[in-house]
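One chain is shown next in structure tokens, namely the form predicted alone.
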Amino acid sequence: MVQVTKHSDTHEVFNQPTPLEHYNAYASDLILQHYVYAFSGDWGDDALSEYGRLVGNELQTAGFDANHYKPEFQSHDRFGHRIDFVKYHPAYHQLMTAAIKAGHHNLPWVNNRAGAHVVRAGIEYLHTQADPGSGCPLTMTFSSVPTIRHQENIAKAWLPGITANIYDPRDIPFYEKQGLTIGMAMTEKQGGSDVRSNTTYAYPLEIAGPGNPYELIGHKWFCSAPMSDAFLVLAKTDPGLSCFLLPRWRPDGSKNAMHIQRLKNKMGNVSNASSEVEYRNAFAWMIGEEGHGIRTILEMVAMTRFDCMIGSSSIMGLASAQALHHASGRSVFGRNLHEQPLMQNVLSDLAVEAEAALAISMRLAHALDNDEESEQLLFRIGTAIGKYWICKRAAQHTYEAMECIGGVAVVEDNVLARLYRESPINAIWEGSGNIQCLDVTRAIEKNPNVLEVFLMELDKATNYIERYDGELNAFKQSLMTKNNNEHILRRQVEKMALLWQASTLIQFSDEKIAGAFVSSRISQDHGYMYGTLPEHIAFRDIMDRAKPKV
């Protein structure tokens, strides 16, 4: 007789890496630390380390929960009163509370120390790895400050609450709260990025002009974070588009006539409640000069575009970290996965791409920390170039990291699935790729010094790598032709982005990283796919630099 032994388990689980969790997302990231230090942010090391601990632990869990349990829209209460309320999972509020306490929304506005924008960018970079969606209202609150400062009477009433390290999610009038958040609504159905085709109209309640009350009639196709305490919006007046601050509650204590039509059912950025809204005589104050609303609100948009760069850099950084961590703990075909030559090429290529994105993003944070005109001009053109290039690179980069991990990466309880859905968002929002390319041209045409400053930035990296010098000279020669053919504008902006990334890596990174970037990106023989670095690259050194130190 054959004896059968019963087992509760069918097999032993082995050759599966440990998850990247319960770690310090800042202390384990040598590359992020490097750029924080390189650009005068070392004084924020303790705060960044503490936030990194939160991101690698409880905020990581909160990020999964906030995306699993979507925001819910409640149009009316049980008695039939219109309330226009969005209910979030407690994890969303946990994320907002932690980020606002850390200064994600306010650090440079309340601390003028050198490197404040760099430290704040580091906080955003870390927070994005926990949850990009809650980063949207944080970014808008942060970015609203330069625009609201245009209107002294409104700034006096609102900025203390906007810059407070207090998160208050209660649905009550703004003057009863110590901490305030700000949203933005520009896009309408018929126009998209073409805001000049907006049809929302504003009527003065008494005297027309800056700082005075108006009522708005119209709609917005995208209004993110509709539970914010107020929204910067564009609406037409007789002289043209003007900028307004529209509170969720009117000054008399009644609910403002901003009616949510529905929440967008988005593939990514799920924790953020993007909505469609209508204004039915909604109360608002004019901000800045009448008829110059685009110019006024663009100060906010410039900051949100910069945050898109940081956010996409963060997505790529985490994708690389996840791939490197997984590959170092899994054996395939008889040896460790990260020892396989072809996988080393892919992992190194991903790491180089992620660092190049972070490098120019932190360079712009450094520019924001300086009042020199040249630094402000670099920020002007850099946000357009960087948002175009980094945000577009994120999607393919994140997919390639998923492929390094394999089938596990597409399972929803792996963060890579969320990162992949998130990766196209920043490229589309705040002006898509064509808008950014046109903005590069617009910046140069409006002020020729912009191009001069950009070329000076590229010149700082000459006389180190011959191939870079040659490509830079060729680019300068191409500028002499003054080819204004819009058909090739993307190619021109791509060249500018690659040269700028190379320049920044040569100046501030490890020579092996800079060399790998130049020999692969600043050439005509680099493949279209990741994993096509030349054979002489120091693969092990690059992987070791980027691998999380946990």
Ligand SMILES: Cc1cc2nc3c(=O)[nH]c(=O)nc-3n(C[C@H](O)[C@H](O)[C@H](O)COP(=O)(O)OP(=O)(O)OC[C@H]3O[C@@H](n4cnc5c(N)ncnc54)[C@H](O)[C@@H]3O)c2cc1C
Given for the second form:
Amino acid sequence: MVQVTKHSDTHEVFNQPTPLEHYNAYASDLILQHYVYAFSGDWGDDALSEYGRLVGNELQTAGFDANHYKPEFQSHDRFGHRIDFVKYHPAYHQLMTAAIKAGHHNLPWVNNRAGAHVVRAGIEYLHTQADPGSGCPLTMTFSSVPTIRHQENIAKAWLPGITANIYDPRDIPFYEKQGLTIGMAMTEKQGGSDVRSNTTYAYPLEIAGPGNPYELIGHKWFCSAPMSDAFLVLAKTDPGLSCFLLPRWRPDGSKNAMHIQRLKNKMGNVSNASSEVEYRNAFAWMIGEEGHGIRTILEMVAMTRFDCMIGSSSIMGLASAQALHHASGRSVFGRNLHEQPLMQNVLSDLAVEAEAALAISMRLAHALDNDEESEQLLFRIGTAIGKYWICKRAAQHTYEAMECIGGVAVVEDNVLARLYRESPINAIWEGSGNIQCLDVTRAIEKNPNVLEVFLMELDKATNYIERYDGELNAFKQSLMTKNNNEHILRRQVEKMALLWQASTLIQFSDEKIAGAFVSSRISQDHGYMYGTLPEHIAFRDIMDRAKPKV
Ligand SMILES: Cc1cc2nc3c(=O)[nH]c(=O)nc-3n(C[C@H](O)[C@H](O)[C@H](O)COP(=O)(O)OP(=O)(O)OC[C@H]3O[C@@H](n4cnc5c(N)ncnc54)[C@H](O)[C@@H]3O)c2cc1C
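Right, and the form predicted together with the named molecule of this protein, after the form predicted alone?
First the chain shown before, then all remaining chains and molecules of the complex.
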């Protein structure tokens, strides 16, 4: 028998920070509040605070569970009938229920108050901190609305359910449900970026044309959230690619012939089921003009790209908050990590990056709230620049935040591990990096006013910081010698992103943040690594601003 003595207590646990949990993710985030107020979203304060409370408490737990217990695909029931069912952990449904109740998927479509897009962006920002995976069906549902509005008969039948604040996960026909969710399926095996290579074919059931029923034969290589009530799908007809709404159940009450082949075994975004599907004469309605499917679905894609900006800003915001919170409670070599100059530089640099990302994302939410043509043009070019830059910056950002926390951040029960695996995904889907850069060129070529509006936005921040003014002039000069060489397109879009972030911070942020951004990013000084801000920066002030107030 083992002798139990007092020596069996090997050690006392000390010098471990408290976890960042049981807190209000909105009330503790002064930077998010700052941009909500700056862009007319102050009326959403109470709702955001309530959602922030959920995110910092029960939804945080749900986020862990929904990612730990993966969605499961059940092809048939026990009697052999095909059911094409995906079973989610209750935590996933909890996340969806809360987000839909809060208006993640509908706020600006049901409330035309100025600032509605900003408040809704705030809800998405908070929700992503609980679970980015469920953000996928939420954003697809949100983004489907402008596209579905194109087709009056379909819009009439579907939009009340899509924009309801009710999450109804039952696998039953859409007309029996009060709340509906929407997915999208464009990508095929032979091409995701180049959807013109799609081979899925659509045959009219009776009369061809917008709003009419078709049957689709083909496959889709990525179809996320396959339990959605319907999917916006691209398929060919004789005139070219057209857009369709393909319901999970046919209008006659039978199950539609959309057969899930399997779920993808993904490295991130685990709570969100992503499937491969086949259409075997699957029923669908044509949406928008025949042969103009890309143009029709691009309205949805523009919104999902914007949501990727908010999502990646949120991932960086949380990574930064976790690193700051941890470092303030951890002492190394006898001194708190917050007091160590080298760590101060890394933490400040991460905070500046996260705020710059949020600043331009919220600036675009503000543009969406505004009907002026110039704001719409800014949104057009801003989503391409912003999606490229922010989503790419997130991957290195989460890794660096992980390193600030040290070994414990690599462990799966720390959210950093999940954020790290999540961080490259927004950059890949909804148009990968190169596609965004090419889209910047396309937007300018199609309408040169886009560039003019963008330059006007940059001009708004002149006469404050000399270095910014100089760099902006140099950029304008470079535009005179038009260089269409695609080899250097990433460098050009990066320059545009940095100038725009600087401009937005100069106009709307604290001057210390804007100063730190300009003196590190708008020059040749900044190293490739985070933690390379120049020495004169107000490190402590920057850390204080970004550290969660718990
Ligand atoms: C988690 C997840 C969920 C997804 N869910 C969905 C979904 O629900 N519905 C859906 O339709 N799709 C979905 N996708 C698919 C996604 O949209 C595609 O993976 C993406 O569009 C890229 O397509 P691809 O994988 O075929 O890569 P490709 O198109 O082969 O591209 C590969 C690379 O080539 C680059 N490239 C392409 N063209 C050019 C060019 N002209 N010049 C230079 N570089 C170029 C791209 O930027 C990319 O980096 C999902 C993807 C992921 C990761």
